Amino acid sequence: MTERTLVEQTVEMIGQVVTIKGWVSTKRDHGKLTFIDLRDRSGTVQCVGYQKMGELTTESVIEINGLVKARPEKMINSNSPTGTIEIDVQEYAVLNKAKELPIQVEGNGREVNEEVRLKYRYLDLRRERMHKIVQLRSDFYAALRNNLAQKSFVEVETPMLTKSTKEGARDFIVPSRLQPGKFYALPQSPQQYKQLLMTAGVENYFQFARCIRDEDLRADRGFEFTQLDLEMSFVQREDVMSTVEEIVKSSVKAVGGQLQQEQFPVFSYQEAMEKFGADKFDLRTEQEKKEGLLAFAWVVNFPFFKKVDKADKAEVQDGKSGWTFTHNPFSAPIPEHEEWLLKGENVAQILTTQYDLVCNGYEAGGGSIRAHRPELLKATFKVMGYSDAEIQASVGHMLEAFEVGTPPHGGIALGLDRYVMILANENSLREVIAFPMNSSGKTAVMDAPSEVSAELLKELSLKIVG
């Protein structure tokens, strides 16, 4: 098997027979010649094919064996990386011929019609922009996971399938086919298993876990998501904010992201309400804005319950009493309110432990030091008006891990999507994932949410009524 080159090493291999594979970009035909623009992962270089070529169709899939040349001065193209050669073309194969697309790939996109470019992701993808995303992703992951390692976290996957607990969201549901009338539920976040993490002795721990939740659409926000999930053992609010700071920093550097300010402000939650009307505020100048600066800040001090919006129905099963938790109630008071919280006194002054990061008036990330002590969750259940068998059964497993020694520790969830979104100047998340829902959560590609069969549903003891 004749070893492949790729494109971009071809600048360096003039006067060698090189073998390329990649898809035609551009096809241009003049009499006998004719010259195509090969791409592969790692760039564009044009080929030249006397008598040959002529059927080729763009976006076709092909091999080429060729002489690597040094284009004349004059032809040489400096807004190319590869445009001072050309592939002299000896010999090539159609590895899979392209009919007409459904859509063009070159071009930004942006004036196709967001339901044909999702139905045709794959297709999308290959557009120049989205491959610079694909990558700015996948090198942000990479700084993160290094720098973490350098911190000695160890990361850990938690279950997918799990169990409906009070998280602040709808949760997805999956039927049991061997416990008929039992369900599982699709994670909202690992938040209960790293704390058992935190039980079990990890210390530092961090996933890139996937987050579903059946929430209301928006730009900025989808069923599902991905976050830096992270806890650490033994620390207080301070220690956590400076670690996330380091690592977010660092990570954000190392894609080319350009900081308004080297150490992140930190604001009450009064305070940003008072000078800012919102607990999401965008700190830039306009001249910031232009230059792509990202600027960061930290809201503490946040109220740890708040009245139940009587048109949300997720807060008003969540608080029975007509109280529901403003984050989530896995949280601990700051430690000057705990009593209160103990005797479900001045609920509406309690504040608690839960720190967010906000980047340019979206949130970035929140998290708090939680509850490590069975009487402070239990009480938190007790203000949103849960009977002790309520809480017991909802939460039960927590309550007996926090009887074993589970240390004081507390972490934070970063929204990995927004953080893509932002470093690569998109306004919608949808931007920067490979495959994601349209704004009305109909998957990208595959027809979903779909029927089933109705040997399905028997299997699983559903009905499907109304």
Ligand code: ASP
Contents of the next structure:
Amino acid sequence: MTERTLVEQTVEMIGQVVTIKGWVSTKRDHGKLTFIDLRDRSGTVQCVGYQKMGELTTESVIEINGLVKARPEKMINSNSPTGTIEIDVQEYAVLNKAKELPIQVEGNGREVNEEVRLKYRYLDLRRERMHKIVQLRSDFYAALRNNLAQKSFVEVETPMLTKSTKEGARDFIVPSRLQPGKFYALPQSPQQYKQLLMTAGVENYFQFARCIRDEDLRADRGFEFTQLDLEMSFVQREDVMSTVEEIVKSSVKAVGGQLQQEQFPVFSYQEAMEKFGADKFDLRTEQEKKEGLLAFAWVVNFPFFKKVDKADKAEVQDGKSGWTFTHNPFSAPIPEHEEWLLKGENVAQILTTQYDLVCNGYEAGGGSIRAHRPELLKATFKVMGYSDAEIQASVGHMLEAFEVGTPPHGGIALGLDRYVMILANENSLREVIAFPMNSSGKTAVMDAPSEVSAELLKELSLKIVG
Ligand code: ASP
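How about the form predicted together with this ligand, since we already have the form predicted alone?
The complete assembly is shown below, putting the previous chain first.
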């Protein structure tokens, strides 16, 4: 195979014959001359064909052998990084011909109907704006991994086929073929496994975790999302907050993000409600919004429990007593309120160790110090109205692990889709997910959910009723 030169390298190669490969971005026929803008992942370059290149269609994939030539002074295009050169085509080959496209790849795509963009997402992603977002996401992940490694965090994967972990949403369930009538749940988060890794002595864990929650779909949100999930042993609330703050600051800056404040301010839930009327708020001035600054803040001292919302089946199921958790049933209360929790007293006043990270009006993360002693976790489920047998069935495995040497621990999860959305200055999560779902839960490109055959249902011992 001839060695491939990337478009961005051609500017340095005047006088040389190169082989470039990519997509026909535009084609202009001028009689004997054809001008092609060839695009690859590194940029676009003008190619001039003296022979006919009439059969080339835009967005076809081609290969060109050609001589890199300096452009005459008055032909230089200062808007393009390769505007000082052009390539004289000697030979070319079509590697994959494009027929007429269902959507335009040029422009930012915002004028195109979203359903159509998602159906042809592989074309939609070709546009420069989308390429930049895909790259930004990758760079941000690399920066996070780098910062986590520097702090001795260990990356561990946890199961996708598992048992329910409560995060306040419904589970997606998966039937077991080998054990008819039994089901796995897809993880709403790795919460319990990451705590068990603390029992296992991992001390500092992280994972880029896919989380799957059957929630009522909000305007820009699908059923699955990605969290940076982490957990640390032998820590108190302030330790987790300061470690996370350092990692977030450094990673955000590594991809060009600018912070409004170097030190994230901390508000109590009560202060936040009084000051902003909500536990998510935007600290930026109009000017700072224009400048695209990131304004982070912590919120702490949330109530542990709330009255159940009778319209929400998942909440009603958890809160048999009329109370359910506000954030996470595995959290510890603040130390001053441990006694109340153990006795099931003053339930409305019990505060949790939960900390939420807010950025530009969005919730950008949340976590807590955990109840690592069995009696505390049991007390939480008691407050929610679970019987002893129900507690055993639901979190018996955690209680067992808490009796064999589990260190005090706490952690957090950061909603990465949201970070990328803020960093890319976009308003919708769908813009920063390669293959997002639409607002009614249909997958991009492929038509799911869809029906399955009668044979498959039989093999799974399932019957569709109604
Ligand atoms: N499991 C929690 C969540 O997914 C985060 C945490 O407390 O670490 O929101």
